[in-house]
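Just one chain is shown here, as structure tokens, and it is the form predicted on its own.
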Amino acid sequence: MNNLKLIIQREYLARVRNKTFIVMTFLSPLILVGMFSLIAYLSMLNNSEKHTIAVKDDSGLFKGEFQNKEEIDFIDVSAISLEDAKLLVEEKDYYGVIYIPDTQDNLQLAKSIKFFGKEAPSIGLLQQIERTISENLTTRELIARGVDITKIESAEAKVNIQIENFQGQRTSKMSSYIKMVFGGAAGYLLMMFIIIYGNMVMRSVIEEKTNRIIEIIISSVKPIQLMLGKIIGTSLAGITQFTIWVLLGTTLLFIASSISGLNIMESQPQIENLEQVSNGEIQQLIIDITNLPILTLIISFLVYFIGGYFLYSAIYAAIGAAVDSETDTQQFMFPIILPLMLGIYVGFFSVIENPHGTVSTIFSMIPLTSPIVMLMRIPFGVPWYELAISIIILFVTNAGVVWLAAKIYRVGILMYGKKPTYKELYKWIKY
């Protein structure tokens, strides 16, 4: 036990004292905050850019229909010819010109409208123009067919379904998106941790093996103790690095926002007609966030991080011991990455659609995918017994994988000069 403690301490100190580790620990938050600030700044510049669009309306049906907005100005050039309108747009460097021909047939007119410009307009702008024209033509067509528009508008019923569970707890329509964001972020973050720190373990084993240090070390400790020490020591270094990232990144983000006046959230897509959202809906949205099982999600994240990290790090360590260089690991990496990617895809395409369905439930029980899929399911509400079964299966499988990896590790660390195959790895397990 003392040997294991010494190995953990050695691996931890070797990681945190490494110059690259120190530089990246403090440089990464600076890079990320700088990148987010740049994206927010560029997004602000993009949103503040004002376009001027000329409207050439020969039909006379859309006079006053195109209203100026914060980012768009419409000018009427119906009094001049289309060719003159194009020349005017080019000379004034306008965004483009909308040409509406003189056609009284509404259906034919809808197919004849054109936009001329140096480049294709953005999708949002094009949809806005099409919506304005479509509403106008639809109204005119209904009137032409003898339909009373006022009766249609007065008869229009806006449905707002209230969502409530059997216990009487209300939720908003955005509740599923909130759960998706929290669960998706937790699952994706865990996958990145496993890949990053699992690779650290593998590189450490390869480094000691190629330097022949391993032969001296195993003369004093058992191979399984050495492997566990590397896994635990590297995980503690990773947790230390992540904690510094969170604290330093949050501080830098706050400082950057205060100094520059940029709001990082402004770079995110905005909900259309936000002013139509009532205070009650906003309050319900806040209630939905507070009703999320945050404590369960945090505890589960730590539990699944330990279980998933040990499971995959043991495999990484076994691969590191079996090869002589990092280049030789490529043939073994795909089987490791595949279940992690499968967990992400199942989470985003199955869990979000049906968190309690058969596919979601099964993959939240399979040890290689459960750390990711179950974390995505937890915000949607998971029965305690399913969570307990998943954790038990994960840690039982964990113990078996660590035992198998240790058998490969003890043979592989002393094997040199030959690329191992899956058949040889199976033989090493039987030794």
The other form holds:
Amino acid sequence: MNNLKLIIQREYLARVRNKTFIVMTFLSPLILVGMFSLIAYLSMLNNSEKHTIAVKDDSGLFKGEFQNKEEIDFIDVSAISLEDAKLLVEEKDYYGVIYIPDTQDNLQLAKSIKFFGKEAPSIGLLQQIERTISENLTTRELIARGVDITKIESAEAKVNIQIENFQGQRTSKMSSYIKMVFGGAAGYLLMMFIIIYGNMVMRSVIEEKTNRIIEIIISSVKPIQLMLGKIIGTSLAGITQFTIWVLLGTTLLFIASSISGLNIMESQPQIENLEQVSNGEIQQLIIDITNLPILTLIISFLVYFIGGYFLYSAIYAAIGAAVDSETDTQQFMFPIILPLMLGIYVGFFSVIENPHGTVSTIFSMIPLTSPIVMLMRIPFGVPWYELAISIIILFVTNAGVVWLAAKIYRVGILMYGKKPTYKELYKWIKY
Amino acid sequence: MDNLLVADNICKQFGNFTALNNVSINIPRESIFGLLGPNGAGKTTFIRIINQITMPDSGMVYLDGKPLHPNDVGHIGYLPEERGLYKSMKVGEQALYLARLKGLTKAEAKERLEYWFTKLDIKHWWDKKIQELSKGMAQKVQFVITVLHQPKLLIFDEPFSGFDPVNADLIKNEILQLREEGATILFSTHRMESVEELCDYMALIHESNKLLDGKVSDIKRAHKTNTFEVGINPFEESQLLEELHSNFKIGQAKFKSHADDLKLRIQIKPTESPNDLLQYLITKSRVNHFVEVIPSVNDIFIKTVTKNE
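Please give the other form, namely the form predicted in complex with the partner chain, since only the form predicted on its own has been shown so far.
Zooming out: every chain and molecule, the one shown earlier first.
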């Protein structure tokens, strides 16, 4: 036990003191925040570009209908001719001219409105203009046909289906979306962590082999102790890096947003869609987030992280022991990446579609994919017994895989010179 | 005899390949024991079994009269043939780590490292990384790490490969001194001349089998052929040669000398005495050189191996 502690300590320090590790730990959040800030800055630049659009309204129906917006100013040029208006736009470098001809028939008018400009306007702008005109003309046509517009307005029913499960918990469409984001993020994070740190374990095993220190060490400790020490030490380094990222990232994001005066969150596309959401719904959103099984999610993240990481790291360690150099690992990498990718795809396609369907349930039981798929399912509420079964399967498999990996590792670390085949790996297990 | 290590009928197979076939070896206390054999004979497997890196399929190993126990790694110091250190770790830190894995406390390890580093004059390397050292320098560090925990049994696998002559000599003297201080040394090599120089006992392994073992002097005595190399200046050369050829088995001698002698290799019968031969030669010639041919370990090795094929 004492030796295991020593090995963990050395492995941890070796990882943490590595220059690449230090650089990556402190640079990654900077790069990430820098990227976010740049995107936010660019999109702000884009938005702050103010367009002026001339409106030549011969019909006289739209007086005052085009309200100046944050990024668009409308000016009325109905008084001059269309040709003059075009010249004016060109001269003053306006964005373009909306030409509304003098047609009394609303439906006819709707088809004959034109936009002149140096370049084609953005889809967003066009839709805005179209909506303004369309609403106006529709109302007019309704009135023209003798429909009482106030009745229509009062009759409009805004639908928002309230979803409630049998435990009386209220949810909404929004909440499904939130669950998806949280589950997806957790699953994805786990996959990245497994790949990055699994690779680190593998590289460190190969390093010991190529350094030829391995035999000196295993004349003092058992190979399995060395393997476990390596896996645990590396995972602690990973947790350290992750913690630093989270702390540094949050701080930097906060600093960056306060310096630039931006609300970075708003520049993210998903949130933009929510702009039209009314206040009541935002409250619901907050309720939804707080309604998430946050504690279960965090605890399961840790449990599945430990289970999944150990499972894959043991395989990575065995691969590292079997080969002589990193270039030889390619043939063994595919079987590792495959289940991880499968987990992510099943998560993003099947879980979101039907979180408790057969496919999702099965894949949240298979130990190679369960850490990812189950994490994605948890926000949607998973019965405790399913969770328990999945975790038990994961840890039992884990014990088995670590045991097998240790056997391959034990033989592999002393083998030099040849690239083993799967058949040979199988033989090593029996030695 | 008081043996520190007794290996009893060790067998080990890797798949269809037999690495060791019923090998029994006894290593007397406070001796230097040479384990000889060509590459691939099974020496490293045997050593790994003693180090409990590999488990034997059958047979037992006893250290100090008791079956080998996992805790015995603390009593064994092992310098493998394939040796290296963490390249990016500092010398001192690395030595401390490896010493602590052998069960020393941090303070103990530090104190003894201080002693050894001063002794070998490598103290200024403490804060250097291994990758900054030459191969020979790194080997010195490895040697210190091997002996640091004062093991009862020291195992050196090809210890002199990679050392320049000066350092090889230094290490050789350290090994001899360690034996004086009570350590028992198992020394594996395929370089026979180092066995002759250092070892008290030896065993010969060839193609997974132990062919012979025992005290080096006994083995040599058993293999002696009653052959003498002579360098003479005959008074009557053709007559002498004729007489010699009719009485003895004569061969070509290969020793070097500055005199322009007739060099011969003469084998007498076991019943005959070398004194008679010498007396006879003195009457017929001036004798400049008269030496009994003692078989070198190399000769014994080749002879034993070819005899068994």
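Model, not experiment: these values are computed from the prediction. Think of the rigid core as the biggest set of C-alphas that the two forms share within 1.5 Å after superposition. Residue numbers count along the first chain shown, from 1.
For residue 128, a C-alpha deviation of 2 angstroms or more is recorded between these two forms after rigid-core alignment.
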